[in-house]
Every structure is written in C-alpha cells, then in structure tokens.
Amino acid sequence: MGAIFSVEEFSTFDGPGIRMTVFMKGCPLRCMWCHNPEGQSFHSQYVRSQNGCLHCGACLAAGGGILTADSISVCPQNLIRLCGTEISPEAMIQEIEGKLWMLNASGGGVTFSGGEPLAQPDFLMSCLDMLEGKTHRAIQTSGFASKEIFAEALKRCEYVLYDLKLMDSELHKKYTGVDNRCILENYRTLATSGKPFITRIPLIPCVNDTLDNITQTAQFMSQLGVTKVELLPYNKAAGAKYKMLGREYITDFDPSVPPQSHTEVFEHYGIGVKIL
C-alpha cells in the first residue's frame, strides 16, 4: 500500500506533454521553506481551510482539542478534510489507465513527486512496473535516498526532474534537517546515467540565492557535463499551508526579500537558465 495527498490531472510543470502527478505522502526532509507541509509526514492527517473560518471552536471540541474525523461533521462551512489516502499500486494504476490516452497524445504522462517518492521505495516501484510501456513515466525528487533505490527507480522511469538545493553539507543540514552527501551522489548517478533530466533549484532568499553557493552548483553541475538549469523563485505564499495543519510557518530568513538569480554564473559555465 501508498499513501498519496494529491492528484494533479493536468499538469504541464512536471515533466514533458500533459501529465499526471501523483502526490505521495511522506518526506525526510524539513526544508524550511517546504510549500508541501501536508507532504511531510507519511501518515493522514486532518486539515482545516481557513478561508472563510469562523472560528467558532466547533471542531476543536468535536475532537477534544484536536481535528478528527467528527470534527468534519460538525465544521458549519464544512472546511474540515482528510489529506492523505491509502492506496494499493493496482488501484492506483487503474485510476491512471483511464486517462492515458489524453497523456499519450500530449507526449505526456505520469510523474510521481511528494513529498518524496523514493520514500515509499515498493508503492513507486510497483507502480512504475505496471506503467512500463504504456506511458512517459518520471519522478520528481529530493534524491535523498539510499544509492540502490535510486538505481532502481532509474531504472524504471523515463524522465528526472531532480532538486539541488545547497552544495554546503552543514548549511543544507540546517535549512532541511538532512545533510546532502546522498543527494550529491546520486546526482553524479544521475548526471553520467544517459538518462534524461532536468535540474530545478528553488531559489530561498539569503539561503541559497548567494553567489557563493550559485558558483559553486554551477561548478558542480558544468564538472558532469550537465548544461540545463531551471530556476524556481521562491513563492511567497508557501507559508499559507501551515495554518491549515495547525502549525507555525518559521523561517530565518525574509520571505519578502526577492530571491537573486545570478543567471549570469550559470551562463559562464554553459549551462542554459529557465526562470519558471
């Protein structure tokens, strides 16, 4: 079984043609800047909207002090949900079968992100088997893994769309609870695979948007060969989630200072930049 929080039916952001993203549930990390925090943990969780919450308590005392399945009935704006459903690799991949042809005809098909994918090693595993032959399949991904799952999930997929996020093991430590050594391996992997991919950076401002770190990505991505970047501004609104799991979106650094793209680093070392 899986545990996923979200269908994106028409996706164009997550990989070649129109595309199909699964959502799964569960993720090592703790980016400080994490837009997904309903991605976070592997188990479901019940979330409450805030637009248009009255704040009346209603829920809360449903549930002694916490959201639970009675607090859906008693919400007068009916704000309250479950995120994250249980789901067999069969099931999954019959709710993908009906809409193939549609993603076929795009030269698109079904991307698996998070959370993190390669965190749920079987579900994915299973569910790209089943794909094979049927359809473009990807994997977006932290590449926080073990090197064999990895490899095995490379094996199985057409497409990468693989984050990079600091190139110093402490700072990136402290900015998403893990250090990067994995991540850095897996990327060489990836980089001398023949496979192809996409590097994507979210650009957090005074985290990784220096120059320092930019030059040294640049290094690193030129140093194998790789010559595509696309660049992610951080979005101003990834905080508005938190609320809705009943958590405090903390940061310590200043969301409203736009983030620096130093493009111009990139294009010293060869690589082409796209500002989605």
Second form
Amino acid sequence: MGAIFSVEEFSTFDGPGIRMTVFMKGCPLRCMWCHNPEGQSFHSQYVRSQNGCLHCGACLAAGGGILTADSISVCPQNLIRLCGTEISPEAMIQEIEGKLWMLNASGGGVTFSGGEPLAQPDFLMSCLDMLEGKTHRAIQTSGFASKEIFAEALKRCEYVLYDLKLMDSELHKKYTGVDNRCILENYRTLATSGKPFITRIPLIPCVNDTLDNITQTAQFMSQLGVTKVELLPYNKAAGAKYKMLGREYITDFDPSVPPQSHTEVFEHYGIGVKIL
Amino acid sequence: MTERVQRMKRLLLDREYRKERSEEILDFSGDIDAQTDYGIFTAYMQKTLENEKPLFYGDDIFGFNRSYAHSAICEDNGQPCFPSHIPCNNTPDYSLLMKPGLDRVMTELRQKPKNDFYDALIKVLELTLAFCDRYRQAALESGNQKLYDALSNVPRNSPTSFYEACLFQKIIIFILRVTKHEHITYGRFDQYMYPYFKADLDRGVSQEELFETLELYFLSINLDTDTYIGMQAGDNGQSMVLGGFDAAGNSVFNELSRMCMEASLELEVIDPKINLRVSKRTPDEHYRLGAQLTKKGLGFPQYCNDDVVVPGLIKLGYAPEDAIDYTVAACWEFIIPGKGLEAPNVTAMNFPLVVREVIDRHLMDSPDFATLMKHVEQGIIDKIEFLRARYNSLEKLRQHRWYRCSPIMSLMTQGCMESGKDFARFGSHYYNLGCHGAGISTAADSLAAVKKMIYDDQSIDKTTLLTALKNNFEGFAPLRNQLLACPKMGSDDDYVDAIAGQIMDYFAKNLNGKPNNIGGIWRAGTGSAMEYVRFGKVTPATPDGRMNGEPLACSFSPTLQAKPKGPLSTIRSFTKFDLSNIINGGPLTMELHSNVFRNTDGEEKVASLVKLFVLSGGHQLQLNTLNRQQLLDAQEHPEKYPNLVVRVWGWSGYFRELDPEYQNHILQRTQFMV
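Alongside the form predicted alone that was just displayed, please also present the structure of the form predicted in complex with the partner chain.
First the chain shown before, then all remaining chains and molecules of the complex.
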C-alpha cells in the first residue's frame, strides 16, 4: 500500500505534455520553505480549509478538542477533509488507466512526486512497473534515498525531475533537516546515467540564492556535463497551507524579499536557465 | 500594432469618446403615422436616421457610430409599438447585399410585383443610401478622404477591396442597430470576406496594410457596444466563427482566419467574440493559436467540434450542405446563416427544478431508483409539453416578442426576395426552435445522491431527506455534508455521469424533431444562458447539497458544489454521451488559473487539452483564464481594472460592468491550476 495526498491531472510544470501527477505522502526532509506541508507526514491528517470558516467550534467539539472523522460531518461549511489516502498500486493504476490515452496523445505521462516518492519504494516501484510500456513515467525527487533505491527507480522511469537545494552540507542540514551527501551522490549517478532529466532549484531568498551557493551548484553541475537548469523562485504564497494543518509557517528568512536568480553564473558555466 | 491602431485602441479604452454622443432620448410617439409592421419599421428607421449625425472619432476610417446613446421611444397608448428584441440571435447572409451592391438589389426589387413587402425592402435600401450619401458628404467636409472615396462605391456597388467590404458590413450593422435588432452576429466572417481579402492580396496589398484595416475594423465594432447591452453589458451578440471544413473534409481555415485570431490576440477587447470550428483533422498549430488567445483571459475562442455538430444537425433534418455551413448565434447555439429565422434560445428547461419536484412528489412511493427515474422522465416530458404549448403558434411567439418582421434581415436571408415573404414569415428554409437544458449537472448530482444514500447505501431514510430539503438543510449540516460527498459530475465517475446521460436522453428523445407549428421542429440543447442564475434563484434546495436559490452551473459544466478531480476527468465526465443528439448548443465551461500560462509550456498544454476534448467527442468548449486574487481585487477596486475582461455565459464583457451576482458566480467556479 502507498500513502498519497493528491492526484493532479493537469500539472503543467512536472514534465513534458499533459501529466497526471501522483503526490505521495511523507517526506524525510523538512524544508523550511516547504509549500506542501501536508506531504511531510506519512500519516493521514484531518485538515480544515480556512476560507469560509465561521469559527463556530463545532468541529473541535465533535472531535473532543481535535479534528476527527466526526468533525467532517458537523462542519456547516463543509471545510474539513481527511488529507491522505492509503491505496494499493493496483487501485492507483486503475485510477490513471482511463486517462492514459489522453496523457499519451499529448506527449505526456505520469509523474510521481510528493512528499518524496523514493520514501515509499515498494509502492513506487510497483506502480512504475505496472505503467511500463504504457506511458511516459517520471519521478520528481529530492534525491534523498539510498543509492540502491535510486538506481531501481531510475531503471523504471523515462524522466527525472531532480531538486538541488543547497551545496553546503551544514546549511542543507539546517534548512532541510538532512545531510546532502546521498543527494549529491545520486545526482552524480543520474547525470552520468544517460537518462533524460532536469535539475530544479527552488530559489529561497538569502538561503540558497547567494552567489556562493549558486556558483558552487553551477560548478558541480557543469563538472558533470549538465547543460540546463530550471529555477523556481520562492512564492510568497508558500506558507498558505500551514494554517489548514493547524501549523504556523515559520521561516528565518524574509519571504517578502524577491530571490536572486544569478542566471549569469549558470550561463558562465554553459548552463541554460529557464525560470518557472 | 501600428500607431494608428494604438491611437484608436486608446480612444476606445479611455471611453471619453462616449461623451460625444447625445444622451437625449428621442420620442417618436404620435409622430409615426403607420399601422402595419412594415410601415412602423420604415417610419421609425427614417426618423432615427434623420436624427443620427455622422460621427467620426479621431482618424476613424469606418464611421457609422451611434450619435445617440439611447434608442428613441415610440409608444402607442403607453405600449411600445416598435420594441427592441426584434429579430435577434441570428446570423444573416451578408453576401446577399454585399456581392451585388444595393443598387443592383434595388433594380431587382423594382421588377417585383408591388406590395407591402417589396415596398418595405425598397424603402429600407433608399433610406440606407440616403443616409450614406449624407455620411459621404460629412466625410468630405471633415477631410476623411479614405472614407469619402469608399462611400463613393459602397454600399451602392460591390466592394472593390477588403476595406470597402468591412465598411459595407459596418453600414449594415449600423442600420440593424438603429432599428433595434439585437444579437445579430458576424457569422463566418473569414469565409464570406475572404474573396475581398484575397483579391487585395493578389493585387499586391501588403499583409501589414490588411492587418491594420482588420484591427481598425475590430476596434470600430467595439465603439458602440455600450449602447446595446442585451442582458448585461457585453452581451451584444458580436460573435464571429472562424475555420471549419468543407464537404470533402478539407479545412477552410485561411489567411484571414489566422489574421482574425492574431488581431484579437493583439487588441484584447471584448468584440468580436471568436469561435473556432475544429475537428479531429485540425492541425496542432491552430490549437496553439487558440491557446494563446485563451491565455489573454478574454474567454474566447470558444471551440465547436465539427465532428459532432455537423452530424448532429443532419440528424435534426438540416441539409448536409447547410449543416457544414453552420455558425453560432450570439452565444453558442448552432444555426445556419441566412437560411431562416431560428430561435434556438426561445426557452429553457430547468432540470434541477423538475428533479426537486419529482422527489417531493414521488420519492416516498418509488420503491427503487428505476421507478424514481421513470417519474423523472415523466416530469421532463410534462415540462417539455408545457414549454412547447407556450410557444406553439406564431401568435404566441409574437406575444413573447419573437418573430417580428424585418425588411433588412429579409434582404439578407436566402429565399425571401424570391418568395416575396419576410424572413420571419417563413420566406426561407429553417424555422426551428431551441430549448436550453439548464442545470444538467445539478440534476444528475442530485439524483446520484438520492440513488446512493436512499437506495444503494440506505444510509438515510426518505422522510429525513425530504425534511432536510424542505428546511433548506437548516439543522441538517451533517446530512448536507454527506450529500456533498456523493459522486458529482466532473470527476469521471460513471455512477453519476450515467444518470446525466439518462436525463439528456429523456430530454432529447422527447423534444428533438417534435413539430413547432411554425413549419419547423424543436431542438434540445445543453446551454443555460443567464438561466444559471435566474433558475437558481427560483429553485429550492437540491439533494446534491445545493441550498435554496444558489446558482446552477453555467451551461454544461460541473456544479459549484462539485470538486472535480481535474480537467481530464471533467472532459471525460462531459463527453460520455453522444452529444450529436443534443445539439442546440451549450458548452462545457472550464476555468483555468492564469498561472497555467506562467511560461510557454502552458500554451502547449492548453492546446493539447482542447485537442483531447475534441478527440473525446465533446461538442463545444469554452475556457476561461482567471486570476481569483485579481478578480477579488477588481470587486473591491473596480477603478483599478477598467478594462478587465471576463467570460460570463455565451459572451465576454468588462468585469466592472457586470451585476455582482454574475461576478460572484465567476469567482465560485473551480479554477484548475497547477
């Protein structure tokens, strides 16, 4: 079984063509800027949309102080839902199957994203196996996984969207909660595998948009012969979903500062830049 | 965009020119000494034209702008004797006047027997020519040499250039407007204008010059839109259909079609509202052009799928050569240009109300869902017969302001000159009536909820549901949440989509082809027009979780209560039926968040999405690009967004000029984003 929290049907930024993107629930990283906080926990969670909330308290009363299944039914505005579904690979594929011809006709396919898809390797591999030969398969990953798991996933997909967040391992730990050694290692594997892929950098103001980090990243990429990168400038709306989970969005950087893209540095290293 | 076009666009958008019109409301009551329809028509036309003054804005090369902001009043004993809404929602055959020129038409008319009909036609042409002569003189006096020269030829003679052809049409449109014709559309502009366009090209006129002429023409037809507003500002019927296929299946999308798309893309104004005819043979590049236009957020192009529409019209009895020439009326109703007077929007079926009434009356005594559906079918039949009876004679149609005679429209309708009969008195071919099918999704979702909770899961009892509905769910929040969680159209769920199919089948099978007593038949459709708000107001709570008075979905779309899985599922949900059986018109409407278009990939993907819709067998598609934040801000600060355009139902208008309930409906629709 796998845990997912959403299936998007028209994700225009997760690979070529029209794609269905399966957002898998659970991530070993805790990026400070994470805009999909519901993708962090591996467990299902009750969430409450803020827009339209009357603050009547019926949901908490029904759940004895927390949100529960009972909270869903009593909300007069129908704002509460369970985020996260346990699903078998077979059921997952069944949901996608009817739309495969549409995805294929547009030159698209299926992307597994998250959360972190590599954190649920059994489910991921089964899904990818079942889609073999049927559509274009992609994974969108932080690269945080053992090299065995990464290699297995790599064998089973046609395209990889790979995040590089921070080159400095201490800073990486500080901002994502994990060491970046295996990430850089797996990136080397990817870059030399011959598999089509795209490198993506979320640009976070004053965190990884520094000249230092960008230069190190560009150097690292160019040494591996990588010639293109996609930059995702930090979006001020990133914190929008925390309240829904009853959490506060806390950052030690100033979200209102527009991030620097330093495209000239990438270009200096022969890397073409696309800003998403 | 040339400087001249830029100047004209600025003039249009800052709206100052409107002050040059007179705000006076002329009153012809008592001045019109005529009894017959034609007598009143020509007298009204004569008086109006006598008062209209030639008005040029800037270096306008088209003129024929209204010099009065309001139409003249003309009453007899307190009743309007020349009401607006006279023949509306129709596309004439402009070439019937344009090809020969008015002089030749006049010569032909003078050889006809003398009677009221032919006299009226002659009078209308004489008045038009006299007015054009005055215009010509005014053009000379104001130094507008280009317009003066052109008016020396048109509309007396056939146009000798694309510019003259556009001017010719502008004159006709002006005459139609001052005689209170509403929602007269441009039809297949790229086809009937093409000979003039091509002749210019062959003569060596540059693409740039032709493009400038076209852009100036498009701007020119926007100048007076505020003087004929239909149901809401922007609902003016200025639709245009581009592309399509000939009988052999070859695309007729030409250089002019492309130029119209490009002009619309560059100008970003509400008119003309572009419809693009597509099919499984449409090249990807046309979809890309369409997607670029969708990105602008104007709510067009709207797509019509020839693969479904043409066979559908043939099934309804249209000759294949006419079906292939179809166009859309003001919003989306499929009609044949210049071949009759069809009223595809004469009435509408309120499906949710039928369903609610059936549930109130028959839920208790329906032991199973199949029995309930039999009652639904009967309810739909009863409603059909009620609506048919309301319009089953010319007399009744006239009471509802339909089927008024028009000498001008008769001049542009095939067969009228020959038969000596007005286009509204059956001088031409097609006299069909259409019935919209409003709220199909609300009706299907409601029945799906009943099927699931009452019959399949038996999770609630009938009395509870009936009580909850009666009380508008007050005190029944948990039940309403359960109902809201039932299958909804838009998520590719056969459970509910199959019910929608049944409803549409009942509607089509019991209405299509039924005689209408004026020599035509009835046609069933999937549109809603403004009824999505009006019917919503009069329809009590429905078992899909919709509360009293809440609006329905616009045309053929998921309800506001539904949370569709995504655009692919929505396309599948709404294309599971043979839509050629319900082809009066009415699009699937989908809202895209503007961030879909954050980069050029977005255009490519939206183009693919439209293609998938066409390959899936959809009949009509309308895409909106919206930015919720921006619309909310525009509600708060309308002054910041004077020219923000949105699609409303079958047409686009300026957001700030819409009634709040229509603004809110747009805000409540699901926006697909990334």
